[in-house]
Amino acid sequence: MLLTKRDIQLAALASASVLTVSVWSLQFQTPPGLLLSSGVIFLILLITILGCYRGLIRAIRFYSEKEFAVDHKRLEELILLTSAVTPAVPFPPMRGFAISPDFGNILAREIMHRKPRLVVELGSGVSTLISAYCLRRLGAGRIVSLEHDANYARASRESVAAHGLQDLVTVRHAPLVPVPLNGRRWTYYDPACFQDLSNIDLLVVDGPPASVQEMARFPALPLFFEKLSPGAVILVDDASRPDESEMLRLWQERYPQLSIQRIATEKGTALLSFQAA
């Protein structure tokens, strides 16, 4: 019968245990039942030294791999997304809180096949640079961004400039305020930075962020499914998190004719339209 290489490594341990510890008996005269003892535990340690080492090897070799090939999908994403969409300089970046990707594909995607005249934007940022250019490939629509952040809304604004875009974008400031909703004070963009639009073709409903409150972003179809026009869809990042998961069982409970289609991307997306009657 063949030894295994785990056969081997055992054996070679305990050749290691028996000459160490008979080199440490003829030096210091141990006694025989201290001597085997000593032996035992000696080989014990080193098996389970040799198991930890084989384990963690084995854990990070696994992550590698995952990570490796969760950055291999990110750069293949981001490929697809600058062949479709070809920025004059480069995007921000599309990590942490920006959009990943994936989510900025299917964005391109929707607008290219849906040509939306008016796409409003719950949280501005690279979405809103991709949504400016399949616009502009367009030849039609404009893009309306709500940011709650001045400072970030202010450097929104110089992106869009900086890309050349600002002929197509608007972003607002929209403060958050306390704004009542099914009985309750939610803390919301302020109505009033967004009372005049109407006939939302495309709503991206991206911020504000959850860490705002608990369902964050659950009035934005309550407060704009008026301003919705016929055959408008709306898309939803994050849609793997608790929060928005919820908040998506509530949105078609309250609306019946609410048709969800969730994608499978990095943070989780939800496309969503309306049944007819």
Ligand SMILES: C[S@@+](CC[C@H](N)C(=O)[O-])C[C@H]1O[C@@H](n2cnc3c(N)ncnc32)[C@H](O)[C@@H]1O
The other form holds:
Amino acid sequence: MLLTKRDIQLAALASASVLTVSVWSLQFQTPPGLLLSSGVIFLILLITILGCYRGLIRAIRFYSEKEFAVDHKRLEELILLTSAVTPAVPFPPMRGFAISPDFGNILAREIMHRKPRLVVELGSGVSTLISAYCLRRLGAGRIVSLEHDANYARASRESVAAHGLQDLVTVRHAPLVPVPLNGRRWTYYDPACFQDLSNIDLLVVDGPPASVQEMARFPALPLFFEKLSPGAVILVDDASRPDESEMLRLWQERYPQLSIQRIATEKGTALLSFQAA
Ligand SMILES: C[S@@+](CC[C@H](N)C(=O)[O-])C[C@H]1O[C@@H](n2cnc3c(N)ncnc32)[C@H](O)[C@@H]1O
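Compare with the form predicted alone: the form predicted in complex with the named molecule:
Whole complex next, starting from this chain.
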């Protein structure tokens, strides 16, 4: 804990003293009286600040170091990413809903290493662009990106075109519909929008958004498992969230032939691959 019990006691004592002096000072209507009471209040506050000084410095140092470490890591990952992938126009911001730069680097590394012929992505965005740039460098492969939001699908298509990657990418609008699975009714990408896909070498799980339902992304593996190629890998973003941790635990139980490697990234990453026989 950053504030010690002593800091809190001191702050409480100071507040009580300021209150008492303020009430006491109400009786002084003359300038010297008001000056005296203001001086007393100032003195109490000064003593309190000095008393809490160590705690304040500790708190400032803790938060600034933590923030600095995160910014430094993001910057480093962004530099690494743009040395692996050179975008024709700037990438969209890699914050909020988008993947973080460290996930982008893992995605780029896996694509350059495994040379997938078919990448299927759940949730379009900057990850679509990174994957396409890697496939362009490799000179083979294509991406199908499923997007539940029609407006976002349009924006993603525009972004893909702005980067000149439309020959490698298909952004499919796949609305969320009720999907029965394991005795539960899920809300998931319409299976009719991906029934034609097979031999998927890389499945990127980054949608639908968590707000859709509890364990929103669980149906991905049950619905795509039969569509994976024999050496396929699955990349899961946001793996440190409680829902995704539970999803990965259930997937592991259900598909023991898959091994899960957890990678410590800003939002948590899991890389699933088939264990060697
Ligand atoms: C985690 S995001 C997918 C991010 C994507 N893989 C990327 O790298 O940018 C999952 C879904 O959230 C939606 N989304 C993206 N940005 C959003 C925003 N700023 N506000 C609300 N929804 C958003 C999109 O429909 C997207 O498919």
